[in-house]
Amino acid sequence: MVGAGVVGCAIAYELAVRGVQVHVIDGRGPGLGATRASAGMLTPYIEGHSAALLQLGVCGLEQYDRFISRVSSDAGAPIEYRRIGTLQIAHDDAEAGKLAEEDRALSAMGVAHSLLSGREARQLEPALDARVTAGLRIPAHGYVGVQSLLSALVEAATRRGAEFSVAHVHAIDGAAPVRVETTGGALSADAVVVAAGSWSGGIVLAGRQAPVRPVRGQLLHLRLSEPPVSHVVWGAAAYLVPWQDGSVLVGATVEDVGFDERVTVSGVRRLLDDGERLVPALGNAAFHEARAGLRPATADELPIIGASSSMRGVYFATGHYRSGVLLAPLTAALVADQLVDGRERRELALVRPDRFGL
């Protein structure tokens, strides 16, 4: 397994549960890439920007209750996970019109939701800005505390025999066995899963490279004595994720800046302004931390999952862009089913590596 973000760790856990001997290699260690800067939102009906991504996201969300229960039990550790719903808000007629369009689309799909007036939205969340003109509530949505999930996945996988090591992977040669060139020397395995996120594209794969590019996202972590809102609040320019301890995550920028992982003054300023526009009380919050991560994007904004069509023993689980946390349980099941059982679930048709010649 190459990559120890939330996707890679979920796959490692799933494979270990099924009796596979797993060795996870990452250049930094578990969860120190894009996963560290993730807000952990589980919001497919907002972020499903295409029919295929929506299908994948809904399937991923459906697996989460059981997934969290299994991982928490196997790790012997709690995971912060709440299906508290989302509340999208509008500040003007144009934004309200978009919520009305989403209302019609959700109705057509039979998804439980409520279209609210500005007054009704503020009654639901009194801390919202007074200029809110409309709201759209989707109760099925929620979030997971990513660091608690990541730690539990590593612990649960380790208890099942998985090993983790720190090294950079340069090249993979599909064969029998598969050869993996790392900074710590060469390794061999019956199968290798490439789950290195934005760094997947830097691994030479029999003369090919995965077409994944980094997109920076900056995120703020603020602290208050108690959560200012009870839903994940989503505006046109930012979102807020309230944790049980009073912390609030404010995200996120979308910046095509290559492999630049810096937190910037302009990014922090923008998120603070956009966050306060949603909930003015955030101006009195304590500033805890700002983080940045590089999301792995593909040309069609769909992940690359499944067995390579050209390299024997090589599997992919990369390119998840903004949906890595949401799709982690589904990706783990897709890869494990195919690698261990030779079974291909229907969702694989949407994300096959061969659409990029891999």
Ligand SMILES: Cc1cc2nc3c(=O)[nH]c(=O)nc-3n(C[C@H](O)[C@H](O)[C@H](O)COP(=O)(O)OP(=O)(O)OC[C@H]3O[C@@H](n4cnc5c(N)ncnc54)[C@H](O)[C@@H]3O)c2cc1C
Second form
Amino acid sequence: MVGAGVVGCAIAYELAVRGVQVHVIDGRGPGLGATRASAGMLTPYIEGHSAALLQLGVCGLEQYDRFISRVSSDAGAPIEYRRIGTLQIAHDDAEAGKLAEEDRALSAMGVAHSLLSGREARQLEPALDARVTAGLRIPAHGYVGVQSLLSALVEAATRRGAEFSVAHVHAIDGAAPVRVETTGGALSADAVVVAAGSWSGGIVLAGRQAPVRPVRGQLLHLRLSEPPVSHVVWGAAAYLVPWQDGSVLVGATVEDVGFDERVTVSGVRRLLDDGERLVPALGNAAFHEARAGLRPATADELPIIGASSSMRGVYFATGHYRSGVLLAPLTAALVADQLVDGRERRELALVRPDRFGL
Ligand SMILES: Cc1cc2nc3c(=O)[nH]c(=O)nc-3n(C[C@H](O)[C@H](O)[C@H](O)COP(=O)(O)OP(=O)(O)OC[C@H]3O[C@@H](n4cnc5c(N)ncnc54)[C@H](O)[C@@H]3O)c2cc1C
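Show the same protein again, this time as the form predicted together with the ligand rather than the form predicted alone.
In what comes next, the whole complex appears, and the chain from above leads the way.
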């Protein structure tokens, strides 16, 4: 396994559970790529831009309850995970019109939800800005605390025999056994999974390159004495994720700046302003941290998952863009089914590596 982000760690865990001897190699150590900055929202009906992504996201969400209970029990550690629902809010007529459109689409799909007036939205969440004009509540949505999930995945995988080490992988030469060139020397394995997020394209793959590009996201971690809202709140410019301990995540920027992982003054300023515009009480919150991460994006905004069509023994699990946390359990199941049992679930047809010549 190359890469110990949420995707690589979920796959490592799933493979280890199925009795595979797993070695995870990461250039920095677990969870220090995009995963570190993630808000952990599980919100397929909001982020499902294309029909294919919606299908994957809904399937991903369905797996979450069972996945969290398995990982938590195998790791012997709690994971912050709550299906508290989302409340999307509008500040003007144009935004309210978009919520009304979503209302119609959700009704057509048979998804439980409610369209609210501004007054109803504020009754539900009294801390919301007084200028809110409409709301849309989707109860199935939720969030996971990504740091707690990541630590539990590493612990659970390790207990099942997986090994983690720090080294940079330069090149992979397919054809079982697969040869992996690292800064710590060359290794060989029956199969290698490329889960290196935005950096996947930097690994030399027998003359090929995974077409993944970085899209920076910045996120704030603020703290109040208690949660100011009881839903994940989603506005046109920002979202808020309320943890049980009073932490509030405010996200996120979407920036095309290459491999630049810095937190910037203008990014922080924008998120502070947009967050306060949703819930004014955030002006009184303690500033805990600002983080930035590089979301791995592909040209069609769908991940690349499954066996390479041209390099025997090489698998991909990359390009998860804005949904890597939501899709991690599904990705792990797709890869493990194919690699261990030779079984191809139907979702694999949406994300195959061969659509990019891999
Ligand atoms: C601000 C922000 C908010 C987000 N919010 C959400 C959200 O609410 N819900 C959601 O589902 N998703 C969200 N995402 C997206 C999600 O975080 C990513 O899709 C996910 O983290 C990708 O995980 P990954 O394991 O593929 O990549 P990463 O976490 O980037 O991990 C890749 C790993 O590979 C390692 N690596 C890279 N190259 C090499 C190499 N050559 N050799 C060895 N190791 C290597 C890196 O060190 C890194 O640890 C958000 C992202 C950001 C930035």
